[in-house]
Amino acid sequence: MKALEGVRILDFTHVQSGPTCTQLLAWFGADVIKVERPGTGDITRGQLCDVPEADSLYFTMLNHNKRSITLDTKNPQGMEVLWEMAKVCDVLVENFAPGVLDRMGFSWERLHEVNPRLIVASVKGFGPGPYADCKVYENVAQCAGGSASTTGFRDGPPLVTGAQIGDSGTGLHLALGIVTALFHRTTSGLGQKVDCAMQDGVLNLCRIKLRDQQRLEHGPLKEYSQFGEGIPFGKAVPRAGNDSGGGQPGRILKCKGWETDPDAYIYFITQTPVWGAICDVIGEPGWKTDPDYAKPAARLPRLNEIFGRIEQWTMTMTKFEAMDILNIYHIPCGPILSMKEIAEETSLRETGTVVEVDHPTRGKYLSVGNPIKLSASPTEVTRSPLLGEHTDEILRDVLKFDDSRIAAIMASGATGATEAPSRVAAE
């Protein structure tokens, strides 16, 4: 048995932070009903579009193993089928601009009215305060969340990172409190709000930064690189390049072909139970007794040179030959992966990690998958939903409608279809 199957939720997400969210809860076997508008549909699926007349890599890759109802909720019948749907749904989850689903007539008073046991989850940009009303993107949560200021280079401006962590971050942490509030639910019989702001996922995941600037009201922040070129600090926490956000110093460093390979890098932590191995990798025994290595806090300052030292070492091999020696001695490292090295990784295929995935009119592709394994409830991903495609089996199956309603409904126009759709093409 699937570990949430039983639970539908009521999908009103689009772009990537909410869908993020429902998608996860449909891997783990949630029954996710994602309601689109008719004709267009979720703005992703015609963004960065790479095949003609193709969902984009964008909404596939947000939306698998949903179902897709097209609803115009300005009609009144479509409003209508969505109360029907709020009635028998176990969640609501949006991510609309602030007040839209007030505007709507969704509100959480309404809602709770009409099913006590819903629960309503919502993604923001910011929580209560001056920006509540602002609307939020990826990089503008990143840099109100704290992880700007600390990404980058200390001579540098402020940088982004690759990594989602505004909205698939932020998506995260909602399926997490979602989940919550269904266990509550099971005692409580009652459905609550599940707000998730994307600024505190952000600083959620930035926390070591705020540690730093703590500490860093009781003097200079050791660990980092400009300590140890005498570089005074600020009164905030600075950017520390590729310096660990841990106890323990690391770095990024060049292995062999980095002069052609912008990937051909290694990240090496000087670990203080493997200081001696280290010494012993790199040719510089001596560097075990020696008084100004042989103790973290005499380290500290030397950490450029040390490093320097320790690359000079990493780039006679190449990552993975690095990786091979370095692993046997228990030395904290990993490679620098490409994304081509990524999807080519046949263990990543076999864990699920990376998923193929074949679609009806984009063909085959690769996603991620589940991140998160149970042992006893496996996840199968399946292929996004085509707009609509599954507008009459739900208005039949879940709401059960009979044949003269949902003629009503389509004729009325509130699913942008006049009969029921055909599913021939996408099975």
The other form holds:
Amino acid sequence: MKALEGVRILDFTHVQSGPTCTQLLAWFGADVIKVERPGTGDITRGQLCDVPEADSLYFTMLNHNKRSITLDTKNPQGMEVLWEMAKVCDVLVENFAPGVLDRMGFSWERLHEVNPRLIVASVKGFGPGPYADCKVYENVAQCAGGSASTTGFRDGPPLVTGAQIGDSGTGLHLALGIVTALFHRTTSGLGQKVDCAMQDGVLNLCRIKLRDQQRLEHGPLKEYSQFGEGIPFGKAVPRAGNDSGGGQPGRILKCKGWETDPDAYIYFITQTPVWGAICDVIGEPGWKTDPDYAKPAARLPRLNEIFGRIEQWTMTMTKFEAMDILNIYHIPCGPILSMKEIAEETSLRETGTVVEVDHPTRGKYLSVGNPIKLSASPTEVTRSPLLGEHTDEILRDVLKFDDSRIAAIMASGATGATEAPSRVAAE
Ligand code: COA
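Let's see the other form, the form predicted together with coenzyme A (COA), since the form predicted on its own is already up.
The next block holds the full complex; its first chain is the one shown before.
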């Protein structure tokens, strides 16, 4: 039995943040029923398409292990079906723009009245405050959550990161909120509202920069390379390139082949307990006792010089050869891996972190698997649903509607053309 088997989710999510959350719950065994607009479905089905007539990778990689029902919520019959679903589900998850759910008549108060056990979980861009009504996408959240102002190089503009900390990050936060509310329900018997704002989620992941903001009020941030360069700090935490900025200074350093391979680099950390080993490995044994280098505080103003010397050593070998040597001495380091290298890494396939999935119209493709491994509830990744693939099955088996009721719903146009899913041929 899967960890969340028996939990039924009304998945009213779209794009990335909400679908990340519900995919995770599906991977843990919940029955996730995705409600989609007839005809188009989740907008990402048709975005960034690479294979004609097939659901995009954007959609397939965020909606594994789910079922799909098409329902037009602007059709009274569609809303009627939705209310029936709200009665038999444990959790409703949504990430519409602020106000959309209320406009549908799906207010928390009304949902709670109809199904007191229902947990209603929402992602919005911002929490209550000046931007509460704003629509938000990933990069807006990265900017408003403190990530962009602290990412990049000091002499360049703010930068967004490729890691989707606003969307997927907030989806992860929301999933934790949902399972916590499910746990609470076992004693309270009641559902509750779970809200995650993307700005809050990003800030939660950027907390060390809020730490440094406060440290800055007490003096310069000595772990940032600009300290050693003699460049004064301003009023806010600066962008610090690839400095770790923490207690164990680190940098990205060139390795053999960097002139032609954009990923021939290694992240190297000068962890204090292995400082002696680092000195020996790079051929500077004298630094172990030299008062300018022996102690962490003495090294801080010299980080550029120290990493420059270490880089002379890393440039003599590939990132993997450097890894092999540094690991003998337990020196913390990591290769800069390209997506190509990650896709081809056999150990990630073996752990199910990268999986190959077969899809009726697109064929085989790679996806991330569940990064959270439960010993008694392993994840089996199954393909994303075709648009409306399970409409009939859900009306019949979940809602227990009889033939005449289903026929009336179909005739009303509430489910669209369910017999022939719109974007794809039947399997
Ligand atoms: N049938 C009919 N209409 C449907 C429907 C269905 N099954 N599902 C949704 N709709 C309608 C909604 O009722 C809404 O209509 P309304 O504005 O007339 O009330 C409409 O679709 C659009 O919803 P909205 O959420 O505003 O979509 P959008 O494409 O304009 O905005 C976002 C997209 C992501 C910017 C916005 O949803 C948002 O800010 N979400 C919260 C933050 C978030 O999660 N952002 C990250 C996304 S990865």
